[in-house]
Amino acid sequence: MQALVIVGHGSHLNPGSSRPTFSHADTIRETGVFDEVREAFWKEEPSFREVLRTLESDEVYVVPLFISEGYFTEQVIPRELRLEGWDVSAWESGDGVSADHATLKASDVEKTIHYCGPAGTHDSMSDVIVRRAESVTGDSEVGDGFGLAIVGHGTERNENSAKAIEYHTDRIRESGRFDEVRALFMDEEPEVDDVTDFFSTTDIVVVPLFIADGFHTQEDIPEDMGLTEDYRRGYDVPAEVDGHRIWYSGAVGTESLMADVLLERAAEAGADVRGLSDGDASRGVADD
């Protein structure tokens, strides 16, 4: 038997924080490729510490629904899962965006744990960001004449936080699909407050690289960009700001295509997902 465990941060303050984790787990559960699918959280129940004890499967694939490598993915989650012999070097990620997977044992359960890198640094996240731009504009060919801003939190406490944003920015820029592509941040330069200063295109799609919608994506960023003076009054999409049209998408982690990223992480760690083809998870389809 094989199980998939999706681990997220969760929140005591924002009840919607865990919604994408449950939603993507439901999508993957419906495909039937795993015998068991579980969710676990740092700030909500079920907890990281208990989740392995709820499983019957011998082979367990753990995929963090986090944006970047760092404190939670490198220290908190392995500690709470009690992964024997864990060391971050097992991921062989020297650049902060290349974590793949490591196979270990949990110290108090007879299970093999395949601990995967965070969803946010997987190459397929670039596709999810572009899909988000397509969704918010209603244009499956969006790109020509548009700028794309990928927004991260940014923090001096974790340099990898910015690396994930810049990694996907570079990949999408190199694809040539959008006229301009830039990485912007809430808490470090260049800041999202000045988004219109960084683009010459009239139309700018803004995609926050956050897992869930919450205070930052629903309140801080819209107000910082000038979409509204008070988030409680709402804002238009697109909204006119300093002669530009801002197409603000909300958190990328709510995009249904995220389920495929989680499946790809598990498959690359050895999970048997035969019967699924690209895009099947987000469509909730499994072959007979």
Given for the second form:
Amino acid sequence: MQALVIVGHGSHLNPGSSRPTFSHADTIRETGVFDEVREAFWKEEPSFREVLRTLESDEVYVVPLFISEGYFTEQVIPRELRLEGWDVSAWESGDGVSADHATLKASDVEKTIHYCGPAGTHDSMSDVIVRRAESVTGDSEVGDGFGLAIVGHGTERNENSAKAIEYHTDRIRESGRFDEVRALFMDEEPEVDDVTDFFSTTDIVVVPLFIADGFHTQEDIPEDMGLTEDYRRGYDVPAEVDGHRIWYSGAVGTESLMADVLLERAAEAGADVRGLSDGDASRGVADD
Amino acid sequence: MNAPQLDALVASASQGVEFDGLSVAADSEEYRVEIPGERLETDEAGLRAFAEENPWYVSNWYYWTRTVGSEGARYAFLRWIEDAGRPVGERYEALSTGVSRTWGQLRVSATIGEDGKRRYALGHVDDAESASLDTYSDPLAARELVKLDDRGRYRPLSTAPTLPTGWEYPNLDGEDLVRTVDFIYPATVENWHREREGELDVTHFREAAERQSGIYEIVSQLSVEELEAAAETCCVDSQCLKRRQWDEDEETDLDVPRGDGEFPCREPCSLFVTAARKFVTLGREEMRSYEFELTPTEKEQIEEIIDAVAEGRTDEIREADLNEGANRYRARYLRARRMPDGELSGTSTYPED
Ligand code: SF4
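Form predicted alone done; form predicted in complex with its partner chain now:
Next comes the full complex, this chain leading.
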């Protein structure tokens, strides 16, 4: 038997924080590829500490639904899962965006744990960002004449969070699909507040590289960009700001295509996903 | 009992069957079958006839060993629900009208279905007599169902005694029952099972604190007195239905009652650690003396207000009940009289500034 565990941050304050984790887990459950699929959280239950014991499978694939490699994915999660002999070098990610997976034992269960790199630094995350731009504009060909801003938190505790943003920015820029692609941040230069200064295109799609919608994506960023005076009154999509049209998408992590990233992480770590048709778990699943 | 169950029993006889008082053995064409008070040596036809007369023993054996699979936490939990230490006949009698157990604020009921298959119902203990409940069948729905309490507030701690009412799962099989319980009270069945097996891995506070990093590193600074107060704040039955099995460390028990819950708490949870971090920062402040002018009733009123908030009773205090210190009009009047500029008795918090 094989299990997939999606580990997310969760929240003591915000009931919506765990929803993306639940909805991607449900998408993967529907594929029937795993005997068990379970969610686990840092701030909710089951905790990282206790999730493994709730599973019957001997082979467990753990994929962090986190944006970057760093404090949570390299220290907190492996420690709380009790992964024996974990060392970040096992991921062979010298640059903070190339984590793959490591196979370990957990000290409280008799199981093999395949600990995967976070969803956020997987190559296919670039596709999710583009899909987000398509869904917010309602145009599956969006790109020509459009700028794309990918927004991150900034340095804070973890310098790798900026690396993940830069990584996908570079990849999407190289694809040539959008006229301009920029990485912007909430608390460091270049700042999202000045979004219109960085683009010459009239239309700018703004995609925050966050897992769940919450305070930052629903309140700070819309207000900082001038989409609205007061987040409680909402904002238009697109919204006019300084002669530009801003298409603000909300957190990328709620995009249903995220389920594919999680599945790819597990498949690369050796999970048997043969039951999957076309490798596209989220096909036909509506965005929400 | 149905024909496949009986065939399975006959086929299993050569390896020997010993289950809940039913014993079957075979030696070439000779069968020996036994239930409490009856014993028979016979051929296959005789075994089949005996089984037909005692169908409960067969369907019971089949349900537990084939449908459920006789080991692990799920098995133990489902057996506990029907109090499976009892003789099969007595159990089937009880199951025919239904048996119930309480698990936190959940009420789990079992009845006997077709061919000995158990059917389970799950709901809130307070809804046992309720007629108009929303019915569910998908275990996954439980995650959203219990996210908010009956007042619409988010429940960050799954085992807080604020489980919402008004819903039921009227008909689950054993596997879905345990999955649903696991979504409502995650990992409780597994930890309860480990405890019964004498294998619960308790992590005491000092060890859990040692492990913390980042902003939670400071929780190890909590003194034992603060730890007692923190456990009394978060872990007693009125706040959390888990039974606290962790203490300060292996040698040092806390005086706070552990609680009477069915399932154990094996280490300080994330909510406790977050609260503990706040308590450490509160504990860093120096005491100082203030002088307040209050009437004796006003002093008592402040105590009543703290009590009402701490017990979550403010909602119960009636609008016009002016005899209650924590009544809103009384609190507003106290503020109007004794908190000019928002400070109690006009006394500055930091007089030196
Ligand atoms: S630490 Fe306390 S509040 Fe947290 S689950 Fe255990 S008993 Fe409940």
